[in-house]
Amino acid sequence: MNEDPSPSPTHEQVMTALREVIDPEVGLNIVDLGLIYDVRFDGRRVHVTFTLTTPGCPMQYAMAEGIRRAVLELSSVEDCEVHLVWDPPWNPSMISEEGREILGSNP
């Protein structure tokens, strides 16, 4: 029996990888910006659901490809599907506390 010895990816590993993807308009990673809505696993396949700060964002394809590449850098990942959604719409309250500190938005 030939079993793949590589472990399945973890949520923490994927989120760490996604922190490497920076929104070029804001200069903050997409996790702390609140753009990642869901990460699901199907064995070694990862499905990432994300949004953008505005529906007309010209970076949507570049951001999706950045997400895909970052996740595929993990040796435990076989494939990554990226899904862009607009509901719920993103708003600034979705920025993490760390993100607010980086952006200088915390009192």
Second form
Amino acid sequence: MNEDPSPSPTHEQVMTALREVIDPEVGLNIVDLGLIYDVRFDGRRVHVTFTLTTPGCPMQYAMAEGIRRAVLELSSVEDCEVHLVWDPPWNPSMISEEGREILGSNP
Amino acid sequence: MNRLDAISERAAPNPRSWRKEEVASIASELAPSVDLPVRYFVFGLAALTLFASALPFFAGEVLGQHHYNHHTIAFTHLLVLGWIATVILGATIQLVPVALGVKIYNERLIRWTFGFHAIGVAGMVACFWFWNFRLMLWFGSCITLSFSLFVYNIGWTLKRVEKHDAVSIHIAASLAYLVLTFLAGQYLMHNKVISFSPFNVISAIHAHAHLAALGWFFMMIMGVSYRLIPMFALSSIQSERRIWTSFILFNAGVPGIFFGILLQACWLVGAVIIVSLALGLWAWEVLAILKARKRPHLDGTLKQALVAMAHIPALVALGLLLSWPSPLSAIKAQAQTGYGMIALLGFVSLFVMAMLYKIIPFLVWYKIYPPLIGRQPVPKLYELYSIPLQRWALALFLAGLWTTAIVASLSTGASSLLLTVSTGVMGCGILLFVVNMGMPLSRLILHACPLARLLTWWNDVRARRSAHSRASMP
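Right, and the form predicted together with the partner chain of this protein, after the form predicted on its own?
Once more the chain from above appears, this time first in line as the rest of the complex follows.
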């Protein structure tokens, strides 16, 4: 019997890992900033769909790599594919309530 | 359906995707190489340091008498070309790809552009200091060549923009004024060698200065503020109509001011009123953007930008006073010095400094930290410099600037000692700002050092080990 020893990743685990990635200008993690649009699972492979605050932002490659690395830090994840979309465009109303609280405490 | 599901349903069907092999080689398609804008910023900061350190020693001569003397013109060009123009060129190279989503047309050309610019500015300031106009023609030609290459490069870059908006149109207009500014500068330089101009020399110099300050600097600041202020405040444009009305009024008023000063026309005051209305609409829009922000607190950059904008009413009042049709008196001539200081230092320099608190830390962050995202905590931009130092720099700068501007404006032959002290206080504020910018820039130097790279690699290994041990814990 060929049984996988580690369980499949959960949505919660992936979102927790993604909270480690911050937008350096705003000083807020990309989950609470509302940049993560979708997380889907294909077995132990994770697909993350995200956006950025500004089209043409030079950080798109850095953020894509950061997201992929953060998700791959989870031992239950085998591979991660990241997708950058501009539609719907990000707007400040996508910031979570927790995000607004964190922003309020930043200098 | 929750909020995330609703967004993911709307997400574009053909997104930009990265897999392991693509992401592994970080190479930005849009952003220019970090060293391109950084070389402009370092040169600009060096020029500003020289300006702030030297001005107190010559304050009585430079600010206490009429500004048409070789040392005042040398200091003015050190400030305008060495600091403001250089930093605006660097910021344009950095911001155009970000703001408009296009790659710079020719990056290699920027290296040549910078070389000609640096040689031209250093030589021109020295020639003004020693009042050598024949030699200045050569250095002036270097600057003209540098500006021409720059306009050519950014012009072709703007041509690639798929959908033009207020930001790209403002940048295009400021480039047009840049061309007119250096043509006017060439005219003035050649006129000093072979006198041919029918215009009054002082009026021609003032017209040239207004073309540069209003047409190039103000226009660029207004344009990029429509992108940067919403980005930093987490807000959005509030009224397109207000922006375009301001743009039309401004472009109607600036040629009016140029020809009004050149011809010493009585309708100059009308052009000043039109430009004042345009600036008022711009300030109104910026305040509306800030009012609609989602970021609870204004950070140091936005506060400093607002302080810079607070100089506009004083600038408008002095502009109206000086343009009012009346004979030129000694007091009026001295007030022109205060007017120039408030425009170039109080508004333009302070606004540029505010933006550099975002731009320079970002460039350093972008050069050093992307490989560490997701592996270990990376610093936020405001952690790369000192916020208390920023406050002290601003307070000293404002105290020194306003004291100098008032003392220099009120009397001919103002107290040299008082001007030395006040410019010294302003200089201390400027030097604190330079030190603060040196903090993130020094990380770039450390990053290039092999030992520092080894330490970064070792930290990286340690962070990965601890992450693995955390993941393997039950």
